[in-house]
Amino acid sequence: MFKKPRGTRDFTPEEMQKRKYVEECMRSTFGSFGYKEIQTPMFENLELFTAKSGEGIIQEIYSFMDKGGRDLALRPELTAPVMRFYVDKLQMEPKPLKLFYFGNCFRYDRPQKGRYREFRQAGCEIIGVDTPEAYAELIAMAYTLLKNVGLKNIKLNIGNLNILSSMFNVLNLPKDKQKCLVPLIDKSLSEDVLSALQDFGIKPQEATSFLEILQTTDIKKISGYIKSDQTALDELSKLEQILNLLRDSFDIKNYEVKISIVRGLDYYKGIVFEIDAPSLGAEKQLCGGGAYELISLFGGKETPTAGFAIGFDRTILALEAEEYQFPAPKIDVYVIPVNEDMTGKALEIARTLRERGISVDVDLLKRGIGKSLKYASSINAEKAIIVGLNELKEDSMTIRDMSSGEQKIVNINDYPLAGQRI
């Protein structure tokens, strides 16, 4: 017996209904903010990903050599392909350029709940603007997008990597020691951060002060800690502007300042943010993004860029954890011929209804009215049309409301138009 590869999934019609519903909600929200959809290939030149993430990424992805001897890879994420596409085709487009996308990605990960070897990602980029207003709108769109799919309990955290860098400078930490601290900060390992700082020769009081500022949400305290760095103070002022815009212009109040957001990727610069779903426990992050620099790496002229990615599969898991009631799959009409002689007419009626924008299924098993009505109920058909000899003699058909059980006879020539109720 053949089985699916490890780390992949099959989706039932009911599961696909959920996924299509969530994707269409997201697509609608992207569009409402003026973003336009693009698509990139499922595989790219391997060099694209090693240039962005280093040679170590090869151990984490599906890479291969094609028949022409070219080193290729299934895409592990979508930002690099989009930046490659931008440099290749879109640099001369009017700015700001707002792009969004959906796509399957592939990573050679250890499979676990919410983490698969094939997974779907949604994301966006805004290119050519770096004002507080642009960042506030980007963050607001990410938050709105998750709210619009139906999530009730999400948490928005906002930080700034330039401020974190200034905090490192207060302690006179060289780059190599900063890199040692970043993974610990990323995983919120406070005791390990303290221990590492002390190993680096930082006095206990200074290490404790650093950790307190790292964990505070009080902008005044952060300002006091980096007061000698005017560039960082300017970044903090911009952060305050973004927070004010979120609160006043976008009516988003459920956020916290979190300077400990590091994203763990060297190309992020300045503002960063994450959105969590507490219902998911340890693997709770749904969305991450911020400002970054990648265009010049791929041969383009550097321009301000920011974006975010959303874990599509985790979003669905979060909705299920909140017991969200997804819209049930349904069909408008189920057509039932009372006997074999009526099958041709039933198919003709189905064709006519489909041409008018109505979803239709037909009994193809010739199972009889009783069993056909039971089946119509099981597929959530709103109406059943019964086609019998007596009805045809009068150019009519019997329409049954599957919810109420009420039936009425309607003239065949009075088929409903698209959008009309039957």
Given for the second form:
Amino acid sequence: MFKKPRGTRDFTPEEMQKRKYVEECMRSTFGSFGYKEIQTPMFENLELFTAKSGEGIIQEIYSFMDKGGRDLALRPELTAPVMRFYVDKLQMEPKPLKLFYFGNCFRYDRPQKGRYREFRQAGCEIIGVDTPEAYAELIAMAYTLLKNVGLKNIKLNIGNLNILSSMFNVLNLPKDKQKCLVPLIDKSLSEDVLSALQDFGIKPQEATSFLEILQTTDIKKISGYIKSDQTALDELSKLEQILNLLRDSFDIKNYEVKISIVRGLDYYKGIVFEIDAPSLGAEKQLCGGGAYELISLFGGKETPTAGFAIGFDRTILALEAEEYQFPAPKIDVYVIPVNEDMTGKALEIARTLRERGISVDVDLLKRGIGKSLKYASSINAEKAIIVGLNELKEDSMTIRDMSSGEQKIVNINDYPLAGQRI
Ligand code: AMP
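Could I see the form predicted together with adenosine monophosphate (AMP) next, after the form predicted alone?
Expanding to the full complex; the earlier chain stays at the top.
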């Protein structure tokens, strides 16, 4: 017996039904915000990802050489491919350019619940605008996407890397020491942040107030800390505008300022945000994004860009944790020929109904009415159509409502009746 590779999953028809439902729901939400769908290849030249994230990324991804000696990699994320596509083909498009996509990503991660080696992301990028309104709309869209699929309990955190950077300046912390601190801040390891700061020669009192500001949700306190750093103050007022827009124009109130959000990435600049599903425990982060600079690195003309990625698999896990009632898989009609002679006619009726936009399955096992009706309920058929000789003489068929058991005879040409779906 063969086993599937570690960290990968197969999906049953029921699971696919859930996944398709969530994907369609997200697709229509993206569309409602004026975003257009694109697609990029599943694998790229390896150098695309090393250019963005450094050589270290090779340890974390699936990279390989093809038969022509090219170094390739299965994509671990979609922002770099989308930026490559933009620089190659889309730079002249009118701005702002709003793009969204779905795609499977591959990472050599340690598999656990909510963390896989092959997983799906839904994501988007907005290119050519850096106003607070654009960022507020982007964050609101991420929140709405998750709300619209049916999630109730989600938490939005918003930070700003320029503010964090000016907090480092208050301490006169050189870049290499900032780099050591960032992963500790990212993982909210407060004690470790404190002791690292003290190791760097920062006085205990200064280290404690730095940590306090990292943890506060109060913009006034942050502003008091960074004092006269004009760039940081500008960023703070931008952040305040975004929060006001979220509250007033998008009616989103469930958010917090969290300066400790660093996204652990070098190319993010300014605003960053994350959305969590607290029900998921350790792997609770559903969405991460923000403003970033990558276009010039990929050879294009630098333009403001922002985007986010939503973990599709974790969204489904979070819905399941909230016991969300997904629509059950169903079929409109199951057609049952009463005997073998009627099979040809049953297939013909099925074809006609499919042409009328109805989903139809037909008994192909010739197993009689009783067993066929049982099967029809097991596949959640809404109606069963029984095709018998007597009715056929008059171009009619018996239609059974599977939930009430009610039966009636209907002329084939009149089905479905005007104004009815089936
Ligand atoms: P990232 O590109 O690392 O910011 O990831 C964006 C989102 O993708 C995260 O918030 C997660 O929801 C999801 N994600 C990242 N890595 C994995 C993984 N290995 N398995 C499942 N989902 C993941």
